[in-house]
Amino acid sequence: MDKHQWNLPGMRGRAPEYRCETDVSEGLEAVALAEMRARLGRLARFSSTVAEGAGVVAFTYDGDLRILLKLQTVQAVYLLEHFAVARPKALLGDQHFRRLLALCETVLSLHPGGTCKTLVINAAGSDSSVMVRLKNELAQRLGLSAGADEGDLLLRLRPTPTHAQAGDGGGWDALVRLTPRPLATRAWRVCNYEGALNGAVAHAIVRLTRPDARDAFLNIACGSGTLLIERLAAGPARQVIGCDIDPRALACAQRNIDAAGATGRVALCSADARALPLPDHSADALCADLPFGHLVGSHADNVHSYPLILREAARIARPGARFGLITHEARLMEQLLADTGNPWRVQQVLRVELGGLHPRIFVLTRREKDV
């Protein structure tokens, strides 16, 4: 029975019980799954165990599900509904349309009349007569354009996964993302700049920090804001500062940070991440995102300037500070890092996916004592 159409004595004003599916950068399911259970609290339901490396991290819910657009550690989150079918084709039957209608209706109803103006199926043979078809009758009836490669309400198709399948013993997932476009993608970014950070990823590097309400918050090379901004959207902080040696970078920074509604509450300065016009163990947190040496700096650059850095950032950091870094030159870093004099402790490593590319984030924490 769908579960849109019970209506049974005992049961009204009772929440419903949604499937949920989140996409996650590769290696951050724990950092999103700690974000979930924070915020979600007794509403979501996990299970026991979540792969690392999946990406995804599944649960059922019975809240408001406008409480799940404000997760900031996911790439998008996806509601679900199994079908006990052979075939897609079998979704075009009545029965099976009308509860495909009704998951597409429950989105579409989070949203401002007019928010959503395309439909899209993303499956294994889109393009296929049977989902052509599909995706032409959900998008009348919804009264929405069937798009071609992008769209704003996004249906997903897939066999139901092995570990996952019903007493049936297969069938057929469907996953409508909850919003028009990836919650990673930030409504703040109006300024692009090169190498920029994923949204989701600069939220996870931040909360591994753990936010505090005290923290004088350092980013260095901060780029075009994108740990700065998160990092506000994470709480209140005493102080937040920002320090790139590229002017573009600063006025690319401060657009978006005017955009995200923040003016006035971080302070850029202009200077060399390897000499920073700061106080000795002033900072209590730091995040930066290195240059990976692709698309911004190169090997040689790297190797000359992190250790550096690192030296700089142990210089302003607190005893007991803890620094959040990401970057691709994970065997250079690991060397720094092993070095007897070096004043950072290692915490956790931890390898995500991002952009086709395998980055390490580092959280450090400055010792008490120089070794």
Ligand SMILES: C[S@@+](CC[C@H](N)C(=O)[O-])C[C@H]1O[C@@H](n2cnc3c(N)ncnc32)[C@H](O)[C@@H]1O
Given for the second form:
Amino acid sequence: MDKHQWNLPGMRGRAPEYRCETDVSEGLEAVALAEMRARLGRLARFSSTVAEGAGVVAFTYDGDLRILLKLQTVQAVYLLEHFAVARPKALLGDQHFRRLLALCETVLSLHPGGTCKTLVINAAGSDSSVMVRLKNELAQRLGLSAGADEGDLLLRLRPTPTHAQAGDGGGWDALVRLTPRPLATRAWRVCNYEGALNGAVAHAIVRLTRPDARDAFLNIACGSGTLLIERLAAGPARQVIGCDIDPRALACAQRNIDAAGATGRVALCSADARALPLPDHSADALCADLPFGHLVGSHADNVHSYPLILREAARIARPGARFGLITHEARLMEQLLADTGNPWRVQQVLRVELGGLHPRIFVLTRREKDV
Ligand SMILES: C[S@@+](CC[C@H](N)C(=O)[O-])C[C@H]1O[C@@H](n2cnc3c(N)ncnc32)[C@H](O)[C@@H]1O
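Having displayed the form predicted on its own, please output the structure of the form predicted together with the named molecule.
Now the full complex is given, and it begins with the chain already shown.
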């Protein structure tokens, strides 16, 4: 208890300090950290070591929790509390249970009443009688129903990781997701498309092209428009164009663009990425989520088309233009980029986790001159 804290009328009370954790696609921790630092400023303090590949960025925060709902490169964000208990059963005890309830209520208060209807617990042994009792009692006190697999209010329970343990050692962490769905599940996605890119990963790729308001931005093989919509979400652009060979993809992209409130801000063109109807040196930034050869296309197609697509992109890119490209064809891309005469300079290669696969994000810039 801080007995020297003055609290006079007219003085602002001290903002609570929250412990927060974000789930991030493995490999994108640095990109997410950069977004969080830019958006949250001094309200957030990050641990000095954000492990590359850990899939998590933890921080303490004393701002408005609603600001965290705007993060675009993270999969989900959680409010965390540590409980110095040996077993989850102790969370049913009055004092701990009230803290757990307060944690859930803080999250519920961020949304209009009725947004959350169900509660689920995600934990090892979530079917055990203790967990089921905990879920039922919390749900009842919060006026929610206890869900089976999916829930609007998600409570994760886990033993406190060794590196984060307080002096007393051990204990359990309770993490409540701040939103009924992961943040990466975009509200604008009204048209689902096979092979559509995860929204947070798409946003990270866009950020790696260092978006600028003067950009003419081209998304090659745009599919259902994820990278186009995320580009607009990252800030204004002079022009945004998406091309795809499949008219069904373009129809799907248009529906998503309309749902994102971006009607008229994106031009879509039906064209083959190997021969695009765009002038030389006209694009400042480019993105592509090329067919992986898993859900869309085949490896043999890729061996044939990737060199042609890279060359066509280089024709349209102005010297110095930035290109963010994601593909599972890592070896093929590495071979093409190592080739003498390749017009692209490799700035960065990130190995990311995406739905159980490990594609690479290549961040390229257009060489000033063809070699
Ligand atoms: C992995 S999907 C892109 C998904 C997209 N990022 C999204 O979120 O919906 C690859 C896309 O490449 C397109 N494509 C394949 N070959 C193409 C080509 N030669 N020219 C243009 N588009 C092509 C496919 O129609 C498909 O929409």
